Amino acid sequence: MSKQKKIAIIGAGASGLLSSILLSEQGFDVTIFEKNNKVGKKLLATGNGRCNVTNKNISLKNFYSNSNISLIKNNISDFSYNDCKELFNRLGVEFKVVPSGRAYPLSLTSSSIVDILEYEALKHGVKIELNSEIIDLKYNNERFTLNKNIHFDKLVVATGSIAMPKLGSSESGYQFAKQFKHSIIKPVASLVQLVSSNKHLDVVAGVKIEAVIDKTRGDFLFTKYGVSGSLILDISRKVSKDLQTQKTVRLSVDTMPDFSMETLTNMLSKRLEYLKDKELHLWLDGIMNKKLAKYIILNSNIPSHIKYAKFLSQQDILKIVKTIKNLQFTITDTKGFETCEVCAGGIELSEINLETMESKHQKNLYFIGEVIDIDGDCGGYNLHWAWSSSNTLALNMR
């Protein structure tokens, strides 16, 4: 491959950096244009600063699209967890895998990933132009012209989505795609906290439990504005979609999933025998967080004059058990693009040749990463798509 074939990559995030390395290894002359003053700003923030690189349990079922998700089956199968691990080992990153399957750099710092990717790119001769926003793009005479005077043979759009604009994200990738007649699925916030109109949330704010919603289990965090935690992030895609067509969404939360209603009923009934003189929230203290106990009582429709456990009827106990197992939340909104980790939506999947990542509308134009209408579960899956699509691109670039 001749160095004379010049490739421009717009965006120095996860997919932009990795693809630049893989393409330069094949002999392409690669330049990355990044509008921020440093590379990988969003990558630095992922995994709470630890960078959840991938997941040991990579499967097609962890990815979503408004199109037929099976279209990316080969992209995922051709770049498995072991392939990802081998690649990053070669670059100098060792993985630490936690029981859930999430893989982090052994250093547990996202800067390790960013620094290594930047180092490898520069080592392979990639030119990284910082503070370089592309505001004008043209295609003439089989060449792309960026900002009216920079010419390239091929163009890779790796701009990401509009999630977390404070880290420099924007709609630029969607606009470039539209310029070449691509359809854009309107993005909605995914992997995002949810806003609730429930009363008394200040009573329980800050409490974190393990809970279940619609058979999905994970960490559930009560906040003053609503709910958060890994469980909420996992279901937020569907909630965001539902909120597009309805004003509110109802969630039913099992706050004690390891106990059946019958077991809880027997447990609480027995507690009446020797804890009957305790106030209601103290009567529940010892089986759940005391703040949560207050919130459960407030939401159980127990008559306000009942202050002590000894005055509870069997019907009251059943009300409390039902609230514990089916705590209701009215969701009115998400926290939006400002805080979401990814977006659901983007460039229409069927308009991209997924064997090469090349546009079906424009020769020598490629799209990779989150700018495409692909998003994944919380747990390293979205970054794996960035790596996977970069791998597909590099293997098939001619």
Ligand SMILES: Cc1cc2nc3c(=O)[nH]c(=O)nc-3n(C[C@H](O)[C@H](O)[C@H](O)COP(=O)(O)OP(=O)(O)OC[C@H]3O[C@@H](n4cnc5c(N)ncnc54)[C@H](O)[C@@H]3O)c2cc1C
Second form
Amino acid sequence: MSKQKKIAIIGAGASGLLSSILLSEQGFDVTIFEKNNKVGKKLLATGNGRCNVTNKNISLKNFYSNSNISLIKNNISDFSYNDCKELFNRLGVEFKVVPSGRAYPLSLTSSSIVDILEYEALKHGVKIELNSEIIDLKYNNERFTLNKNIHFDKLVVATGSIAMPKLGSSESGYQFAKQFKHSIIKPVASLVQLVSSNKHLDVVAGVKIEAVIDKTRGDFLFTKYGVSGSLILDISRKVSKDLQTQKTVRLSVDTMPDFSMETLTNMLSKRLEYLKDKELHLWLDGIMNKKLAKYIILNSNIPSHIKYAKFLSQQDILKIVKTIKNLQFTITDTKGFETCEVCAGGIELSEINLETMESKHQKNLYFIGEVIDIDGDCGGYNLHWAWSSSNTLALNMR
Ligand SMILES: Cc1cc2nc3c(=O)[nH]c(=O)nc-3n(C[C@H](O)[C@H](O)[C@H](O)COP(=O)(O)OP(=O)(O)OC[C@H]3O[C@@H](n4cnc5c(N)ncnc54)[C@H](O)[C@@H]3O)c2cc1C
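Given the form predicted on its own above, what does the protein look like in the form predicted together with the named molecule?
Every chain and every other molecule in the complex is listed next, the one we just looked at coming first.
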């Protein structure tokens, strides 16, 4: 491959950095333009600073799109967990895999990933232009012109989505795609905290439990504004989508999933016998966090004059058990793009040739990473898409 073909990549994030290495290894002359003053700012923030690079259980069912998700079947199967591991091992990153399947760099620091990608890119002669936001893009005479005076044969848009703009995300990838008549599926915040209009949340804010919503189990965090935790992030995509057409979404949370209604009813009835002199919320202390106990009582519709356990009727006990097993939340909003980890939506999948990542509307124009209408579950899947789309691009670039 000759060095003559000049490729511009917009965005030095996960997909931009990896594809620059893979393309330069093949002899292309690659320049990355990055608006931030350093590369991989979002990558640094991933996995709470540890970077959940991928997942041992990669499968198509962890990815979502407005289009038929099986369109990316080959991209995912051609770049399996083992392929990903092999690639990162080759670059010098060893993995630590935790029981859930999440893979992290053995150093457990995201800066290892960023530093190694940057080092490899520079080693292969990639030019990295920092503080270089691309705001103007033209296509004329079979070449792309960036910011009015920089010319390239091929252009890779790796600008990511609009999730967490403080890390560099912008709408520009969507704007560039629109210029070439691509359709954009309206992005919504995903892997995001949810805002609730429930009363008394200040009573329980900060309490973390293991809970179940709709058969999905995980960490659930009560906050002053609503709910968070990995369980909420997991279901947030659907809630976010529903909030596009509904004013509110109801969530029913099982706060003690290891106990059936019957077991709980028996347990509480027994406690009534030997702890009858306790104040209501103290009566639940020892079963659950006392802030949560207070919140459960406040939501159980127990007559306000009942202050002590001994005055509870069997019907009141049933009300409390029902609240524990089906704690209701009215969700009015998400915390939005400012705090979400990814966006659902982006460039319409079917308008991209997924064997090459090339636009079906414009020759020599390519899209990779989160700018496309693909998002994944929490657990390394979103970065896996950034890596696997870069792999497809580089394998097939001519
Ligand atoms: C807090 C947080 C934690 C996360 N944790 C994980 C995790 O542990 N595992 C996981 O799989 N996923 C995680 N994600 C999601 C993951 O980071 C993204 O899916 C992934 O980074 C997307 O890669 P990308 O290359 O498409 O875009 P990005 O990594 O966002 O890179 C895009 C780059 O393009 C630059 N850019 C944008 N517009 C322009 C322009 N016009 N000119 C020049 N430069 C431009 C941006 O500054 C940015 O550097 C997390 C996200 C967040 C916000």
